[in-house]
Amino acid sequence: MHTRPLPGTDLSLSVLGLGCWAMGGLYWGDDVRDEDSIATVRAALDLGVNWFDTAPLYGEGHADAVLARALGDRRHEVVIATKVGVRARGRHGHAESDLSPAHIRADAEASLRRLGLDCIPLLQIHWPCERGTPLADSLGALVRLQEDGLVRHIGLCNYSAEALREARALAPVVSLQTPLSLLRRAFEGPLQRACVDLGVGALAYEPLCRGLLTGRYQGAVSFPDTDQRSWDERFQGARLRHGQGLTADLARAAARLGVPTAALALGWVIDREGVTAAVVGAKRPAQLRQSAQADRLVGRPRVWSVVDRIASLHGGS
């Protein structure tokens, strides 16, 4: 699989990283099994995926435990990106971002224990603070973790262009994880420009819009109450029909290219300016093998001109 340097670091990331949220079990339905998750991690390694994105919030630490078990000693050979700052409130409570220096350190140290690491390769703030801690104080805590050798590089998730510029003036932020797909294109514009101008690598998440852009979900769809897509408006009414229409046209183009629909949707994301790599989720190896074929499309601008025309027919986003 193609790799790209993460700007400002000594890390080189495969263009697809495996997202571990579903491995945690919570919010992803009743068909999540640890043995499938472990098989998916090992399939990722076989496919050339060299980085894995997790977080304490994913199954309240369960995703970390599964990832560590699946990787075994190979956890020292790959890049594990995790996150910091979120306090879970049980299965039905609202998770809240606490970026106080004390919580950041405690959260990071707990992640190190669960993952079996001495140093976290990339530690990201999960989302902006909801408790009023100044950004300078939060970033200062991350820098101290770097100085103590517990964190190699630091990044942000879900921050605006303005906040990214502010953060970069305060600390050596190297990455921004942000949503980007053919159905969610807010990255394009000021945020994309900020990443390029500052030399910050964009790590795109939800590139398949929680599975909608795989083409798997046709007609009326339903999910169990344990799956967050049961209340996601993108899987309901007019928004679902819009997504399905775009995906149907995308599927026809993918068939002509001889790749799965998911691969074409992913390839478009990883070839956007400023994007270093995309985070793709998978519950089972077969799903990941389909997504991994996006690697075959890297560097093919004529393909993306066709996809852009398809997107424009459906309102562009």
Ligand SMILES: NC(=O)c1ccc[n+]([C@@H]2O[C@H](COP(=O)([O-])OP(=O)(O)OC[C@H]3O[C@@H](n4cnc5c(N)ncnc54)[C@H](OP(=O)(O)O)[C@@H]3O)[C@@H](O)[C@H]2O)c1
Contents of the next structure:
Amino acid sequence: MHTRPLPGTDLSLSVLGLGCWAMGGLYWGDDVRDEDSIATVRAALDLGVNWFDTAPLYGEGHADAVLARALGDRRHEVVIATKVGVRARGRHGHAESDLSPAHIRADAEASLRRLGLDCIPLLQIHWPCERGTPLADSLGALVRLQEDGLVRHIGLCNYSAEALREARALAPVVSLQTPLSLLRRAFEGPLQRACVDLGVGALAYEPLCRGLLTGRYQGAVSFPDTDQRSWDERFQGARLRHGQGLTADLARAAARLGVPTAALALGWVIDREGVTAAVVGAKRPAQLRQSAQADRLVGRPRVWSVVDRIASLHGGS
Ligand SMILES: NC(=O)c1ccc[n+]([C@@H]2O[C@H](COP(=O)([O-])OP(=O)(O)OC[C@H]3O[C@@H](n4cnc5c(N)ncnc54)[C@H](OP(=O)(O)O)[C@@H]3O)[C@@H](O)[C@H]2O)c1
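Given the form predicted on its own above, produce the structure of the same protein in the form predicted together with the named molecule.
The next block holds the full complex; its first chain is the one shown before.
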């Protein structure tokens, strides 16, 4: 699989990273099984995927445990990107970002223990603070973890262009995890410009729109209450029909190219300016093997003009 340097670091990331959210077993329905997750992580290694994205929130530590078990000693050879800052049950009973220096340190140290690491290769703030800690204080805490040798590189997730510029002036932030897919394109514009100008690598998450862009969800769809897609508006009514229409056209183009629909949707994300890599979820090896075929499409601008035409027929960005 192609790799790309993460700007400003000694890391080289495969164009696809494996996202471990579903492996946590919460919010992704009733068909998540540890043995499938472990097989998926091992398939990722065989496919040349060299980085894995997890978070304390994913199954409240379960995704970390499964990832560490699946990787075994190979956890020291790959890049584990994890996150910091979110309390699963905040003041109002739901997940809340607490970026106080004390919580950042405690959260990072707990991740090190769960993942069986001495140093986290990439530690990302999961989302902006909801408790009023100034950004400078939070970043200061991350820099101290770096100085103590517990963290190699610092990244952010879900920050605006303006906040990214502010953060970059305060600390050596190297990456921004942000949503990007053919059905969620807010990245294009000031945020993309900021990443390119600052040399911050964008890591695009949810590139398959939670599976919608694979073509699997046609016609009427229904999910169990344990699956967040049961309340996701992109899987309901007009928005669902819009996504399905775009995906159907994408599927026809993918068939002509001889690749799975998921691979075409992912390849488009990977080749956006400023994007270092996409982080894709998969519950089973077969899903990841389909997605990994996106690698065959890297650097094919004529393919992207076809996909852009399809997207514009469906209302563009
Ligand atoms: N930083 C953040 O705030 C943030 C937020 C969201 C996500 N992320 C990261 O990004 C990763 C990826 O995002 P995501 O998992 O939310 O969404 P995604 O990658 O767009 O979708 C993943 C889901 O699509 C389905 N799928 C995958 N490949 C498929 C295939 N070939 N054919 C059919 N279905 C397929 C699977 O679910 P089913 O089999 O159930 O359909 C899979 O769990 C996460 O795991 C996480 O690491 C980060």
